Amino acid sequence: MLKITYFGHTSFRLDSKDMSVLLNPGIWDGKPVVPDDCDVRVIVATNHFDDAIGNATAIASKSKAWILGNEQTIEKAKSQGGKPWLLHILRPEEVYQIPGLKLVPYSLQRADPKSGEKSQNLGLYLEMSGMKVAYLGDTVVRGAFGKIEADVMIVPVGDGEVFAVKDAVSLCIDAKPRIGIPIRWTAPEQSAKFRKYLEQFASGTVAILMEPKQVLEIQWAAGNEFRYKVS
């Protein structure tokens, strides 16, 4: 079984019998949208930006952590006092894997929410406890995401610096989720509109609206029937 937890805005906590990883606990109005004590293994942030990387070191700092991001994602964690033995460089396509996670980055864009410059944005796919999760965090770019298997799907959507709608529907039918979920929009009828047409044109994916604090229980029941709650 693998456990999902929202945090809100872009920031989730995935759980297995084995490994926990939080996936950018940013910080939001000047506020930390994950709390400092916060206890994980892995803590993997897609860019550099605070929205992002928030207080991962100060999450870090408290559970002992590791930190994985890009190049500049690591050297922001640096020169906010991560520790440098909790510190990993990853590099697109080049697979991370300890023991009850297995993740690949790839290499997808954001805009720099001050200057609107493209810089890079690593979209995750991670495989924990025989399930698969794509996640894309802060990007209008789909990269390698439109052709990957997953079970879960969790895609940005929203005006100018990630998906509109549309795009972000049309992702999903190409990928075939099992389940996709919407982050960062920023209106109602954002993520009220992506439900409504995922159930319209894309059959087999079902789409689930996640308030923070709730959780989303994925399995494979008897080995082959895939099983989901949210609590």
The other form holds:
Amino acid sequence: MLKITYFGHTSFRLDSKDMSVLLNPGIWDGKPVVPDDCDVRVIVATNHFDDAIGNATAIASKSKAWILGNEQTIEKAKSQGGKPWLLHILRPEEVYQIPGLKLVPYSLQRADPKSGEKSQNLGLYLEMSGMKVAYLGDTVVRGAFGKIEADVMIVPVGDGEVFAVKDAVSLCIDAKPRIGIPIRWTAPEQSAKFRKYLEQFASGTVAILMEPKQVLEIQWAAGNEFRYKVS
Amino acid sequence: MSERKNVIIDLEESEKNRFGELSEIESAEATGVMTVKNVSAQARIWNVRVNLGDSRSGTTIKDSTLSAGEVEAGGEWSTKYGITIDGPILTLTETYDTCSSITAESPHWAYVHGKENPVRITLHLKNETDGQIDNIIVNKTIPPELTKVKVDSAKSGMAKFDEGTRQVVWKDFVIYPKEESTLTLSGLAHVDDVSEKNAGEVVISYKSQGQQRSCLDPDMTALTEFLSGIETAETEPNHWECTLECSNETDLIVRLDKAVVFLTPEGGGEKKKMVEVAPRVEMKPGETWRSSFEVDSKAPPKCTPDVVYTPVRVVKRRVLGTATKVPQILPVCQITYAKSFDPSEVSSLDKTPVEVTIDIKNSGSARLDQIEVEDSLPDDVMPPKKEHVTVSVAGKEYTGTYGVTITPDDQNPETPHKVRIKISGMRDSMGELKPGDSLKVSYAIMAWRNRPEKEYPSPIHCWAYTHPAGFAAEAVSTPFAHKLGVVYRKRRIAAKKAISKGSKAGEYVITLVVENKGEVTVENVKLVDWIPSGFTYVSTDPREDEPKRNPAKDGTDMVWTWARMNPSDKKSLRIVVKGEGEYQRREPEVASD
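Moving on from the form predicted on its own, please list the structure of the form predicted in complex with its partner chain.
So here's everything in the complex, that chain up top.
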């Protein structure tokens, strides 16, 4: 079973029996979304901006967790005092694998929150506990994710800095995940439209709008029946 | 003097009725005039009293006896009174059906704007009494929007339409007790605006002899020129025959009701009644009546007669009636619609959810019970599922039932679809759609890789009905209306190539860069680069992008395919080949959908 805990914005924690991964523990409006004492083994930031890397260094220093990210992200972690032996650079489409986790980063792009210019950003494909999770973070492009087979696809929904709703829906229609989770939306109608359009046009995909602190549990019942529960 | 003349008590009662729009009785009033007519050519009558007894209830007459005083020969005395009635003696039901060609449980009551409305007017009269009604004249005003007016049938009498006055006059018939009669007219109505129309008034007049609306049962007493006297004749000594003789000196019939003769005894004392009879005989003009008795008396007997008589009266009754039916107000059924896409245009070759909103406004003056919409969706559009089509009225979700059919019943974006929504029975759910109100149909479609050179019209057809349903008010677009805009986004995909010497002898490094420099996502990107004969493929960086290698005429083709490249997406490939000789350059070929 894989437990997916939502902290808000773009921050998630993935827990399996023997692995825990924290995704984008960002700082938004000066406040960290994830507490510093979050005990995890791996932290992945998809880019170097504060809304992605956030307080990853502080969390990692307490929990002795790895911080994974692209070069800019790791440089930033270093500048924040991250322990070099806990930092790992992810290169696009280079598989990172440790017991309980297989992670493939893909090169995507996001918009710089200040300048609006395109900036490097990673999309993540994670395999944990037999479940495949695609996480697109803050991207404005879909890259390879349109053809990735995923059980859960976590996609940004919004306008400007990230995917427009239509692009998030279009991606889910093409990739056909079992579950689509919208993140980073700035207006409730964006997530509502995402769910509405998935229900109507993405056959086989369920949209789940997660609230902070909600946990999504997914598992293969009897080995071949996909089940999910939101608590 | 042979003509029988009776004083006439004439009861002429008039009723005035008003029927409402739907032929319901709005008011019924009656008044009467009671007239005592002295038909005599020569004799006056006086001390005339009309006795009504208890029959005046339901009228405004307060006294049971009315004093008419003196009425000269040929003269009249009359009095007016009011009568309380529940309804008329002749009832009218008008049915104005604006769509006679469609059978329904009740008549259609609204015109449809812009159409030929086949109108049928039925006027139905019923005699509610046990007496005959005649002198019936019915005037029906025909509204100006009605053309080709004709009388279809008249159960009795004659009916004719006068084009000049725009009146149908139906007359020359009687209706027997409890019987009915019907007139049916037809025509075609065409209305060019939506203001409420006047269906035309109906005015009726009629007469019923021998009937009355009040319960008055008048009788009369009066005096007139009637001679009476005692003749005393001695038939034997001191034996007298006394004869009371009455003579009708008028040209009227006079009834002698009572005759009494008192004899005053010779020696005085109380008078003795010698004759007391109630002959109740009607005496013709000049006729004489006598009654005698004998009495012994030394002196001529002193007799005093007392005679009660009255001119004979007859009562004549009639009811004169008029009725007006208020014109039925006919609203006009019309709808307009507005259809919009949000966004109004989509990027070419992309997938974009589009909100479709169809706003149907009741722009007429009739309340609507049923609305149907058929929206035609072009190909390259994924239609909605039935359950995602929503209907709202005044911003609130419509809670009544409505049906949605999608033809064909699938979500295949490669074929056109028709989405049909039928909202019926509104009056039994949330109430009919009032004039000025709007009903909104909403759903989402998915624009599916629309091509910039193609047009995507999405015409619409709307129908609206009143209850019961007749002809529909329609709002139709042209077949090429409501095009989903497709914004052309330039496709620009570039492939660059560089050849450089490798680190080992005979090795070459081929660098290929494929970049989507266009404004639109491209799919099924295919890159083909050629390896000359004499050289073989060694490796690719990144390894995941290892090409397929197909034998070619003079070497080998390396083939890469990528499902999708977004704008600004870039693929950089570093291929190592090995062989002998000079590495000949050919430009890579890139293609996409």
